[in-house]
Amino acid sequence: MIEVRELTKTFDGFKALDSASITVPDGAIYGLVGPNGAGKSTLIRHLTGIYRPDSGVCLAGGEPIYENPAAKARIAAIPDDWYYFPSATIRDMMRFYRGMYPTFDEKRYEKFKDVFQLPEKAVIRRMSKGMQKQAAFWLAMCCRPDYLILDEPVDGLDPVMRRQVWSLMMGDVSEHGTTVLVSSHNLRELEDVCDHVGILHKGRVLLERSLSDLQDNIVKVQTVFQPGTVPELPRDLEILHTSCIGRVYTYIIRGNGETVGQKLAACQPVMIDILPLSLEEIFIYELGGEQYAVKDILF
């Protein structure tokens, strides 16, 4: 299990993390989401032992990560700006990873040649961004880590390879209990693979839940009322957003779909339709609704 407790980090007076706390259960795929500047990359650099916390703790398997080689040996990471030696080939980096990770699996490395089909002896810096990202996955997954930390992991990969690497990762989760934390702006993709989600905003964790609980706790409701009537909705409904097109009113309401439907039924609508929200929609409305909506600008 990965645990972050009351983590704070300040750079030149700017508080990048402000008492942030997350818990990533063993064998889970955890999606860390947030707007630009929320502190996601700073949090990941603590989880990989790069930054020393100003206060708070980062634990992997109950052990502190910073300056702890035993804990770091259980963690593999693919940052957005993956590091490799300037003149290194994939084979060179394989030898480096093999020396760093006692669990490095050379048999898996050989099998993955058929999966990634990259020129093993070509210099990495001369490869395209997508090929470099494939090489990063090839090496990281051969480390057989207990914890895999990913920052924008599939950025630059074509659709077929994106599906391939997600399939490999989910296979490791189900078969070996690998714990994955992934930060990405591609919320549609995270929705397909994650079972837990944490939303980070201005250095603080706004909420942290399983994806199923999150989607069960906020709904989109479309209603049509009798012509010329718009009844007052029950005051105990927590309405996050309201819009209207013609006679169709759309509400974003926090709460269980069945409970919300029963309360709205008392208003005797002509039609009521309760829809689940996507992770992207939940993200927008949890961060303040229209404050984060796309704005029309007139020139």
Given for the second form:
Amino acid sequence: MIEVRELTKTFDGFKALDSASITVPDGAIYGLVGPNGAGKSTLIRHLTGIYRPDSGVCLAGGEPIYENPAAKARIAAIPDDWYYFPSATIRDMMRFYRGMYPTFDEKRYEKFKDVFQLPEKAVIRRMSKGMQKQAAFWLAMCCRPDYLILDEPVDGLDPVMRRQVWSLMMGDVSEHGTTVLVSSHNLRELEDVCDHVGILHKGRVLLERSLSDLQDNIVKVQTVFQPGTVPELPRDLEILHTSCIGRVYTYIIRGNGETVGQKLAACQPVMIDILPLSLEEIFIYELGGEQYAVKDILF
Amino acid sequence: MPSKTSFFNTTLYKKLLSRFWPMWLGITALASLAPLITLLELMHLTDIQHWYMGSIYTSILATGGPAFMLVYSILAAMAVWGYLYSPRSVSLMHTLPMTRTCLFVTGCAAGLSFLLLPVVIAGALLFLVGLFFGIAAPLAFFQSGLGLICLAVLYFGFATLCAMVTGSLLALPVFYAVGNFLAVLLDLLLANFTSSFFFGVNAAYSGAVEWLSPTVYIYNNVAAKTVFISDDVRQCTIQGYHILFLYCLAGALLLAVSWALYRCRSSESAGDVVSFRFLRPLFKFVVALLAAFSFGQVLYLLFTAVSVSGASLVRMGVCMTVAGAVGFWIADMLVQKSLRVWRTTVAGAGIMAVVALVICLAVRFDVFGIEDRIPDRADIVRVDINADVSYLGTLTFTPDADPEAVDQILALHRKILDDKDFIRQTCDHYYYDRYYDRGPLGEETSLLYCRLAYELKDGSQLTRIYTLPISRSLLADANSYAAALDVLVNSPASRLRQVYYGQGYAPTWGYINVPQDEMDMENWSDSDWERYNDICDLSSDEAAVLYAALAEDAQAGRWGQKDLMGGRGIEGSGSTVSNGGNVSFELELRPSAAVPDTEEPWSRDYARIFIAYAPEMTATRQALLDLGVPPAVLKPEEPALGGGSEIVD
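Switching from the form predicted alone: structure of the form predicted in complex with the partner chain?
Below: every chain and molecule of the assembly, starting with the one above.
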């Protein structure tokens, strides 16, 4: 399990993380989402032992990560801008990783040659961004980590390779119980793979739930009322957003779909349709409550 | 396989060596030129001395070693610690399952390997060359090798400290270069600054903190020496060898400090000029102060004329303030990585302005009493006086042996300080007034350099150098500094000191230069030559007689009289130029008893004086007559300009 408790980090007076806390259960795929500058990369750099926390703790398997080689040996990370030695080939980097990680699986490295089909002896610097990303995945997954921490992992990969990479990761999760924490802005993709989600905003964790809980807790309601009447909705409904097109009213309401439906039925609508929200919609409406909404600006 | 130790990582070590192989292999190839050159040289030598290789080893250590390590260490440090300066690379290295200690130790091992691999390989080749010719000199080889290791630890330690303090690869060599020579630089700047303000303070480099600039200190204090044991036996040693070990300890200490810094260094400091927050204000003010002292003085020199009367407080203050503020602004921009730092710079520049003004005021008004300091007589061990009076040389006096002379020097010093405003003003107008063919004092005036150097009981030295205007009226005024200097220079003690009389020396040999055309000899037969040589060559006893006569004349004022107005003859001065028509003599002096410690080391073994005879030197004349110089040769002549004695090593 990865645990972050009350983590705070300040850079030259700017609080990048403000008492952030997350918990990633063992064997989970945890999606860390948030707007630009929310502190996702900072959190990830703490989880990989790069940054020292100003306060709070980061634990992997119950052990602190910073300056703990035993804990770090169980973690593999693919940052957004993966570093390789300037004149190194994939094979050179493999030898380096093999020397560093006790669990490095050389057989797996050989097997993945067919999967990634990269020129092993070509200088990484001369490869495309997507190829470099594939190389990073290749090496990271050969480390056989208990914890895989990824920052924008599939950015730059083609759709086939994206699916390939996710498939490999899902395989590791199901077969070896690998815990994955992934930060991405591609919510559509995360929705397909993640079972837990945490939303970070301005250095704080807004919410953290399993994806099913999250989707159960917020609903989109489309309703049509009697002509000429717009009844007052029950006061105990937590409405996050309202819009109206013709006679169709659309509400984003926090709460269980069944409960919300029962309460709205009291208003005797002509039609009521309760829909689940996508992760992207949840993200947008949750952050809308935090003054991070799409602005209607006219020029 | 992953390393099993927690403080050293073999994979990383090998990676560093393999990544930077062109550097250390290139340097090794360059260093290997030394054995190659030695080999070629030895092949052409017919008589190979056994000490030859020893002198090569020690010379490499003392001459090439410091410069080689100085330059190569920073390259090694840039290679090894380069990952700290990019957020991407530092992220990779700090993600690896290693502690910072492990990273540091491995990095240090790799860096020192870079430095020592060329030394080991080139050294081994050199040793093999020596072995081949049977002159391997293993002791000198071992000593020199050990010395180079000490230098490697020192320079790599400092380069590593700089690497930890900064987060910028460009700043690293700058910090390293400035740090290596900062002490010497500050010494020179402060000397120049204080001499701009203080009347009489010497602008020379003091070297008081030179040990903080190891390269300069090592070059000044560590040297390869060849000791002559007998005609064909020599031993090669390294003077100041212990200094290398002390610096090695300092290097180890710097590495320990660097390790402590690395443990608390933030990865996010990659790219920052100064990687520790607590050092940033210090960095800004050090840069500002350096700028104030260096560029402030440059600005001052650019916009004002050099003046003997001292620097202008206002102008120097303005120049230092401007330079300091600019320095602070640049440092602030570097720290904040932004050009928009006016708001924060204003406060810092304001502080700098105040500091510069306080320094200028404190120095100008001599808050610490430096300018007016005259040592207590009881604190003086010895005092040297030197003035640019012809053939005067440096006169040394001690309170025990020459109480009167020491009192005269103290009185002279006091009078100079009492008249310092007059001296400054007169000197300032000297060249201007001379241009218009008049002296600043309304009469013929000359400037006389005068140096007073006190050695004090606490081991310190106090040196003052004055430029003094001298004129006939000043010399005639008994209360003036000019008269005091005149009395001192022309005292019997000064005159006797010029010929080392009473200092434990005795003449061992002498030669009288008698012009041959003045001799009453026409044919110059063998017997004439024998007679002539008999007159000219002096035994030690004959030389002693002449030396005593000279001392008698000096004591009585018939020899050694000096004119402070630039050697214009004074009646009865007794000084003449030795020209073709005059007699002169030369005496070689060696210590007959213990020479006082006050004498310079070079003169403790040997001194030689040349004296031009003048008619008023009656005692000397009589001695020359007694030694067989024909009376006709010693005919009275008009005194000529200048002259006196010259003392050479």
